[in-house]
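A single chain comes next, written as structure tokens; it is the form predicted on its own.
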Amino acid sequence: MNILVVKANNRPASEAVSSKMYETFMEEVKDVKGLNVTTFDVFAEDMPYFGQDLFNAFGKMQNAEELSDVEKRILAAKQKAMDALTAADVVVFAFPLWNLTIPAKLQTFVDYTYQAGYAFKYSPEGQMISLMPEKKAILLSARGGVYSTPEAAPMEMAATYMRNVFGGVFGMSVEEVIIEGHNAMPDKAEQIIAEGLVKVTEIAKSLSAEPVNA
């Protein structure tokens, strides 16, 4: 089973809850049999954001004229995190929420793989049809605060994001490990990390036993 890890966030584990999630499950998966686990780290990573640049690009190549550098690289970065997310089975996410949202970094890789013809494509009355539904996306996510309540729900852009991408758009099955509170209720900020860190531990084993395509 092919395993891809999007790490997206450049903050130790000692400061940051979902580097420490991203640490607990690379620990538990990283000498497991039949796993084949890559680590795409968005922040080490060559990605120019999504823009006018990759659009010039396309034409360019179109044309058959010569490409910039930044065109050559958000080409090339572009093509690299489509190949990683092909080459997958699971891929996993770890990430926290950071001002309501995703970090920018994430969203470019988002950016990069979400394009019509790879990811999902449109049938001839106009609906949308899922093209990854073989695959599984696995979120692993933090949040200090607590988002999981009807009143702050609609504010957490963060996971709910990814879920409706990778689930609603390709068409993944999604599970997800959510550690949230922990900076709002210091006093049992241990407890709620530990506990995530159970259920971290927990989806990584589960992996061992799945075959491949479940």
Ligand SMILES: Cc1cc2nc3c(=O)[nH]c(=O)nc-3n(C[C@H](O)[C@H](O)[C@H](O)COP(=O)(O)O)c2cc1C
Given for the second form:
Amino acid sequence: MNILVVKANNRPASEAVSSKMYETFMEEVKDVKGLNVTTFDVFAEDMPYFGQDLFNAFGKMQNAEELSDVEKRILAAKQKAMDALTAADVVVFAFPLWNLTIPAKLQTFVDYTYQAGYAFKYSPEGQMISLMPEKKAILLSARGGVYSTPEAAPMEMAATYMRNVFGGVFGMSVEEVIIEGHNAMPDKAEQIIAEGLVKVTEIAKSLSAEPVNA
Ligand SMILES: Cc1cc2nc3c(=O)[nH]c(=O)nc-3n(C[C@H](O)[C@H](O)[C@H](O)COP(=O)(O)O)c2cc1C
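Can I have the other form now, the form predicted together with this ligand, not the form predicted on its own?
Once more the chain from above appears, this time first in line as the rest of the complex follows.
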């Protein structure tokens, strides 16, 4: 089973809870036979922002024109992200909630892979058809406040966004471990984090137990 782990926090695990979730997951899967685990570190990758440079590059490719440096970089980076996702049976995202949403580097990974004809398509009747129903996405996310209450949930645009993209549009089955409230309730922080990390371990263990494409 190919597991792609998208690491989306470059803060050290001693300080950042979602980095600790990443490390905990990796520790659990590293020696498991039959799991081929690859990390895609979005902060370490050269990933120019999605925008007109990419569309210019597509146009130039079609007309066999010379690409600029940034156009070459964005085409290569987009292809690399898509190839990594294509090869994965399971994709794990370890990410924080920052400013109510995901880090910009992770947004760029989404922008690179969110492509019609690759992640989804439309039927002749105009219905969206997801193209990755055989893959599984695991969301490992931390957020300092509490967003799981009905009043606060609409403000949460990190895990909710990732679920909508990889579950709702790409069609993957989605599982998640969320650690939340450790900043809002400092006296309970240690316990909240410890319990969440146990859940990360459990979800990692479950991968060795049941192959997705069996
Ligand atoms: C730049 C930054 C922005 C943050 N924004 C929010 C926020 O909008 N709401 C919130 O509840 N916590 C916020 N936090 C706290 C994080 O959600 C918390 O640290 C959590 O553990 C995820 O980030 P981490 O993995 O980097 O620790 C923020 C933290 C940082 C470093």
